[in-house]
Amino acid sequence: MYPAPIEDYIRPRTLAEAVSALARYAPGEAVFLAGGQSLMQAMKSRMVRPRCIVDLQTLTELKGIRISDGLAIGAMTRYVEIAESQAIGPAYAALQDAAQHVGDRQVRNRGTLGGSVCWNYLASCMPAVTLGLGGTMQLLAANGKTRAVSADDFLIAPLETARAEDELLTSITFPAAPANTGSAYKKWGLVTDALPVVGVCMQVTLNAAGACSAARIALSGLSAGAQRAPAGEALLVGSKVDESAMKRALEAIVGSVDAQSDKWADTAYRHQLIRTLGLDVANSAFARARGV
């Protein structure tokens, strides 16, 4: 299919130009174009029918990976740049796990972290990883005001976020990680690099005695979209991090989340994926926390 007629195309040179261009239209009539891997499909199917496209490709302020009291990634940073970065350490390694297997090579070379998080598709890797790593969205409004929104509050439901119509996501920041922190992400799809039927992200911290002192777990692919798994987190914290503790935590997750049945997998299969993927992810995250 072809998109509905588009009246205007704007390629701003500054962030101020970008948000002011959006503000000239009624809500929903103008859209930001990041990598376009989701938006263009939505426009072709006429699920989205904008009058104006504001193309962010030339805004260098929205690109790049920076380490300074934590990790900051520009909203227009492409998956391939995240996957190949030497700056991302074990605490944030789940980002690279996900970026290496998002879509195919063409998608990884065009798709962006910010675009994925703002689209917030239920079967998408990056919203869950951002949630699992405790990311914070940095937003710029048309009036010049900025605000920071945690991933827990930003990701409301599939295709729904807390971003206002006149706001631009400029970057995603992740807090400085304590020593002995590691993270991992893994998904299962019908084919290699497909959208996740289920994906699991985990970030853990070990104390001096080798026990788990902090944990964040997030899931993707379920009907509620990216979501935390507090039942599993609670059982990991304080544990000695052996396989039985991991399995108890994963079983608690299975018992606490709604897993849908559809043409890709039924509920029982999704539950089993949480168990098997989760165990692999937990082993990888704890190994990275130990520096292995």
Ligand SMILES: Cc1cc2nc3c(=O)[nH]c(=O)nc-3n(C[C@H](O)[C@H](O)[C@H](O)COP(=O)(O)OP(=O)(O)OC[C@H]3O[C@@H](n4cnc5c(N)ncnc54)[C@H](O)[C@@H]3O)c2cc1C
Given for the second form:
Amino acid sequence: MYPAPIEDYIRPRTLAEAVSALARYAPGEAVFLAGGQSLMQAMKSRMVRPRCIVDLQTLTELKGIRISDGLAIGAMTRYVEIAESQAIGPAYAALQDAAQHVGDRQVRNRGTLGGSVCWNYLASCMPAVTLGLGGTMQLLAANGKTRAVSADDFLIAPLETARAEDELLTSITFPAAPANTGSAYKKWGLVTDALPVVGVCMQVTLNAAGACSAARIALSGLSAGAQRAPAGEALLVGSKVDESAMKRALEAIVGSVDAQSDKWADTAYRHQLIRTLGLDVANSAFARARGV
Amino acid sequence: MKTISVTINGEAYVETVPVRMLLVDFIREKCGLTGTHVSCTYEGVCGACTVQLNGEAIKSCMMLAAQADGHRVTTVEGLANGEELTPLQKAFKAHHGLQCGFCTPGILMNMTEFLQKNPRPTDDEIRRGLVGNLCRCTGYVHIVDAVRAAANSAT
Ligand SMILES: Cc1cc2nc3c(=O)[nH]c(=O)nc-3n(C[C@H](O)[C@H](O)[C@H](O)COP(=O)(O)OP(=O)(O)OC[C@H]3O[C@@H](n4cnc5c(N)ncnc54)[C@H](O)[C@@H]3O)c2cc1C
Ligand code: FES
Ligand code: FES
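Here we have the form predicted on its own; I need the corresponding form predicted in complex with the ligand.
Shown next: the complete complex, the earlier chain at its head.
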């Protein structure tokens, strides 16, 4: 485990410098380095052998959590900052559930939200969470063009995103949530705070009568990558939000997803994880939506 | 090659290093500070290489030395004030928080920052704080005892 030789290391001072530094190399030869908690591993195993590193550490525009007509989180915002933030309300609390349990303190002191979604590893938390919360990726290309891509369109498959080779993720934005919206995320891994074998994220909204008026559910850890669970969403919406409605929705998810068997868990065990984690997540998301 | 300047334990080290050099190797081999350990062949999972970057615990095999250019690093050698150990170091000694000691520098660097952020932790919080540091000797019980004792000894 040691990186192959690297020719150059650049620490751009502006966003324009960052994207143009990358564009000076052939696609794939220069890479952005955020917290390095995935990329360093990939370089040490030589799955990635860049000629040039473009280190994003000084770009303050990419850092921080902003609340104004929704929520915007800079791509370089670290897990520790999301975990400890006082500004993220119940509608987006799933981000904090996830950030508080990523890896370990040292990983949370370095790893970033943007790095996680751009890497889009199969067993990871933030891709499914941004999908479950309806996040939008804000991208900047070398020619100065910006575009916004929904998490649904951005997260294509494990290790694959809609980000063009020369694009920088600047932030992830989340729409202002309606009143009585809550979210939650929970995962199960082999040891404490390990990579998710299965993770479940839900965001739900209650109407004045206390019924569920909107729901998004996303899963992590399945072989197709972070994915929505529309079968479960459809059953939650309109329901009275009791335990039997939650269980029916989770059973519909179990019946509709493709859950692989591997050395960490077989299909039946993954199904059971979806049921068990899903019930906890639903209870916690609805409790947050009620403001308790 | 890159010429970098890193302040380690208050001393500036200016060296020209290959871009691919890991921070842990810079600390051990360029600066001769071998208190920072490597126990998982740089796989990022053992925590023995934990140092503080600008006061925050990080794994130094998960960073290039070039990334630390212009920053402040603290290693285990930087904790004690001469012969005067920190309360956490004293507590490790008093509570047998180490056996072979290979994991100890990383644990001290991590838990020193942990206690600064959370001076009155519960045992559960201490255990969660230790997730990134593997110890193959102690079974962690004495480590948790030591961290708790250090928290209680602080005034
Ligand atoms: C011990 C350990 C435990 C872990 N446990 C978990 C866990 O429980 N759950 C979990 O989800 N993850 C876990 N991870 C992975 C961790 O979350 C990584 O931090 C994250 O996947 C990558 O974020 P980063 O900032 O470190 O990005 P980097 O590793 O620096 O970059 C990752 C990729 O994204 C690209 N990139 C980064 N930022 C941008 C940007 N702004 N624009 C465009 N491209 C960009 C890079 O070029 C690279 O390809 C763990 C990692 C370790 C080492
Ligand atoms: S050497 Fe094991 S985590 Fe760095
Ligand atoms: S004391 Fe030996 S590994 Fe911890």
